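The chain below stands alone and is given in structure tokens; this is the form predicted alone.
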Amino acid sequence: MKKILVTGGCGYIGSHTLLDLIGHGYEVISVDNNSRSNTRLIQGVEKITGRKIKNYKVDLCDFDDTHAIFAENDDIAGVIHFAAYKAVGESVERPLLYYQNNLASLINLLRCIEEYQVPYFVFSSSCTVYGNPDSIPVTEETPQKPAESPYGSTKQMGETIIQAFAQKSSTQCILLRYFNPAGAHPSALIGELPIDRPQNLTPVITQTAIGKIPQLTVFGNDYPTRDGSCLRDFIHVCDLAHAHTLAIQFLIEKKNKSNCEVFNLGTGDGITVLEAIRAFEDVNDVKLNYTIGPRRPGDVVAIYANKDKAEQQLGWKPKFTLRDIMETAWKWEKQLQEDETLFTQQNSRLN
């Protein structure tokens, strides 16, 4: 079995890839500051697949640390590296937090990798190096606008470095620009856990609907969209999880056709944030309390994928649909509210 490293295995995307990694026969270790993650997820996938996982729980900004993970696995075949901040508004008023975080984790990562002579990189990369395009959908050679806010920047910025770094290294490399991941495992077992107020569109959907946020705002109705709110591509986090699977093995069998590759992950499908909430009323039979607030500093206005080449040449093709994200979604957050509330009356005991 090769072993592959991810980083931000306690998150979201990372816990889900760890899962797809698995079953499909690869060894895992991860790698975690849980800085924005707890270790929940990744106890929920050493549930699924009844196998322990080792996360180091490392921040990745600090060199000798993330350099003693490498001198104690020189066997690393390839590292999948979604270790980043995320959150477009934070990154809007926190931007130095973000060029520091994101970029300083990737360096060291990518002097390691050269070090060690890992053979295999796939680094999480995201639509919104695209700006604000000026045709949709997106292609992989869309030109690319200035971002929209510095955690479109970092990606940028991020992808600049690995395609630097491609060209003087024997790693091979690939950039996966997905779009918006959403849904849970249809287990219930792992899903998107925000630390705080959740940014993602979905979460903040499902904690409207249980009741953990009062109130949903749409950022905007003016945009030059079918109902005038944002237009996005959303991709169920189990579908973005096995394009990663599928990354790596398309670099074992020697199919890319130069040292960094990029891949556009997105269901090539255009859905308004209005109709995404009107999508989770109708297949949950919940009805959500929303209002129509001004727009949001470093929202892109429409953006979906042309997912051709990642069909073609991963042969990757999207499983769930917008009922499966938001029926899954639904279930994760019953489920960690059913949590929530049997830890709250085993403590009531105990006291």
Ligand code: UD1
Contents of the next structure:
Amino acid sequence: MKKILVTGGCGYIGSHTLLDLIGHGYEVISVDNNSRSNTRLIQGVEKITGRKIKNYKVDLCDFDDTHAIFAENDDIAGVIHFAAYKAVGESVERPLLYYQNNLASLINLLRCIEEYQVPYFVFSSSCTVYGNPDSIPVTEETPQKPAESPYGSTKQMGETIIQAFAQKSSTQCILLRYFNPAGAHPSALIGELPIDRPQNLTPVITQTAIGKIPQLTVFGNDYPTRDGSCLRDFIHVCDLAHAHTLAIQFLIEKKNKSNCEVFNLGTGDGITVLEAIRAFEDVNDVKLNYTIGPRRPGDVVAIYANKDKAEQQLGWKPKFTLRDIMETAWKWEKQLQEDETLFTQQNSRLN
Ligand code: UD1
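Could the form predicted together with the ligand be given as well, to go with the form predicted alone?
Once more the chain from above appears, this time first in line as the rest of the complex follows.
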């Protein structure tokens, strides 16, 4: 049983990936400083799998603490690195926080990987590395434009660092460029769990529908797209998670042609923000209170994936539709509310 270290295992994609890895016979450990998460999602994975998962509450920006994890687990076969800040808007407001956190943690991790000669490394990158591309859909070869936000810039720099590292290292690397991860596990035991007010579209949609957010603002309807709102490629988080298992298998089977391979992970369908809102309303029969507002600084106009490479080489095929995304995201939001209500009732009984 190969041991995989998942960084950011308490997070949204990390927890779904832990689940997928366990389902495919891997032993997993997680590291997460819980600065933007808590242990609820890990508990969800434990519930689904019936397994206990070791999570190190460590900040990867602390080299000594990070090193200690590798010293304790010198049999790590692969690292999948999710832990990072990821909000486009916030990164525009607080650029240094993003550069410091996302890059220092990556470098510390790579230093440990080098010292312990970990064979495989998978990096959580983003379609944000393409900037505002000249043509869509984008392939892995599409020239990269300047990043539209410091968040995007940390992903471009992260990729550059890993590419240079891979040239001089025995570690085989894969960069996975996600499009827009959304939805939740069909069990509603894990899903996206924003600690503060969510920034990403789908949790904003579900929190508006449930009444936590009074109104959703669509950031701009004057973009050059079919209805004026931005266009994105929404990929179900379970499909995305499975791609990480396939990426590790791909490296184990030595199918990679270079030390650092790149794959787009999207559905290949471009959906506008307004279409996503309508899909949510239709599937769940819920009316959303939304308004049109100004553009959000840092947003890319339109992007969706050419997913041929991942399909052909990883054997990856997204199974979930946009409807599934909206249905599972809503089921998860309702579950969260149920849990909160139960918690409040229990507390009031105790008081
Ligand atoms: C970006 C990255 C994506 C990454 C994600 C992590 C790009 C093109 N994509 O996604 O790869 O996984 O960050 O956070 O950079 N919107 C609203 N109202 C809201 C929230 C969002 O209109 O309240 C709109 C945004 O303006 C955007 C779309 O919805 O057009 C999606 O936004 P969001 O979910 O934040 O993701 P991206 O910024 O596209």
